[in-house]
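One chain is shown next in structure tokens, namely the form predicted on its own.
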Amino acid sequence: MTLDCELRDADEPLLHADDMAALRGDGVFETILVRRGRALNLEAHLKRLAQSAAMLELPEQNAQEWRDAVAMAVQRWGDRREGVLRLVYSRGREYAGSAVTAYVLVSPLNQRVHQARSSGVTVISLERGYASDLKEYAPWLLLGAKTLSYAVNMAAIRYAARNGADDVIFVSSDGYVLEGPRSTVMILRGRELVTPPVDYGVLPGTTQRAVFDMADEHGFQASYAPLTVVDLLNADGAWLVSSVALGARITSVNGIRMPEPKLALDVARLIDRAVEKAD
């Protein structure tokens, strides 16, 4: 689906080869959950696409028709399975001046977020490469944007799987927990769910934003704070969260066990139950 509404069929070509897309990686996106006929969480997403948008200096775009856009995705997808939508904005073609490409694109789950909603994830972390001060001083890196250039984040997913883990947790270079490659960190401290500063470089997570809004409801306290691999092991539990996978429990660290936490469930319902509610 195209930001003008034109249904596409999902097998026929729909960028072109010099799209800067595909050139360079020129160009932001958003990753949502279908469920029973909606899109979870639209308006947080809307919001930091419009934020990594600004960020690249990519012509600011109508939420309406991103709105639009969705809400026919969505619609043609229907209310039976879950699905994943991503919102896709690049800077358009080469040489073609200040015409941009946009469009809605919705898929099946992977087999690979069932798999960690049910069973958890086994994690190792993993050097970023940049001390966790470094968004103040180089704000050219985009850190805190969600770009399409995402070769660094696949290429720490294959290490992990080569090293028997399941996923990554990157960590600065000063020796602080900063994200995952596709997620946010959550750890619970007793009845206190803390995660990184957004300071740190950290995509702003909006799943964690919508579990944070709801805490209290669910009484739980919520807080940012700097945290080491040696505060997830000392932690009560430990998720890795986003959009699609929602809360991905961490069973180990660097192969180390994580015990199962006495609130494992309780958190459960709160994620499931703040994307549900949001917007």
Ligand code: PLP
Given for the second form:
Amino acid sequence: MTLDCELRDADEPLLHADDMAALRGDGVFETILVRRGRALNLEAHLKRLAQSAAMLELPEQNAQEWRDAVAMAVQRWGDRREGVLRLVYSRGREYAGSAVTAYVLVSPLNQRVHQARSSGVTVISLERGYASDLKEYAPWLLLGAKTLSYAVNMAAIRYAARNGADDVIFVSSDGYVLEGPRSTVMILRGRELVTPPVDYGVLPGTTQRAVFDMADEHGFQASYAPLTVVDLLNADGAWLVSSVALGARITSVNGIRMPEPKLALDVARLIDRAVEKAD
Ligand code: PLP
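The form predicted on its own done, now the form predicted together with the ligand:
Shown next: the complete complex, the earlier chain at its head.
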């Protein structure tokens, strides 16, 4: 579905060969869970899409046009099964003047997601290659924007797989936990949920934000604080949090097992309620 609400055949080509999404990864995107015929936490995703676009100096888009295209795509998808909705927005064709490319698509969840939700994930920590304060003085690195340039993130996940782990936790050059290649890191200490500060150059997670907004109602506190890998191992539980997998419990870090948290079910319920209720 393109932003003009024109329904496209999923088996027909949509992008031109010189689209800047393909040539440079020059664009932004969002990934949203579709459940029971709704795009969950849509407004937070639209807000982040607009913020990412502004960081890339892409023309401002009309949020209502996204909402309309999402509504049509979700309606076509139906309410019987979950889906992964993506909003994609690139600078458009290299030689086509000012026309941008914008579309939404829905696809089925892959098996990995079901596995992560039910059995959790093993992770390894990998260097991200920058210090936790880099965002402050290097805006051209687009830290905190959800750009289409995910090749490094995907490479890290393949590296983890080759080393027997399901996923990755990126660590800054000064030793702080940043985020997963497609998730926010969240730990539990007592009844306090803690996540790394966004000014460490991590993507501001919409799921983590929704969870923090509702934490109080479920008897949890929530805070942002610098974390190390040792903090993770000493925590009463740790999760990779994201829109589609929701809460994937971390079962081991660098081969060291993390026992099942006593409050695992409560945290899972909080995450579920938070994303269902966010809009
Ligand atoms: N960090 C990165 C790098 C991501 O790619 C994602 C999600 O794709 C997240 C964090 C989690 O964000 P959200 O909860 O909005 O899905």
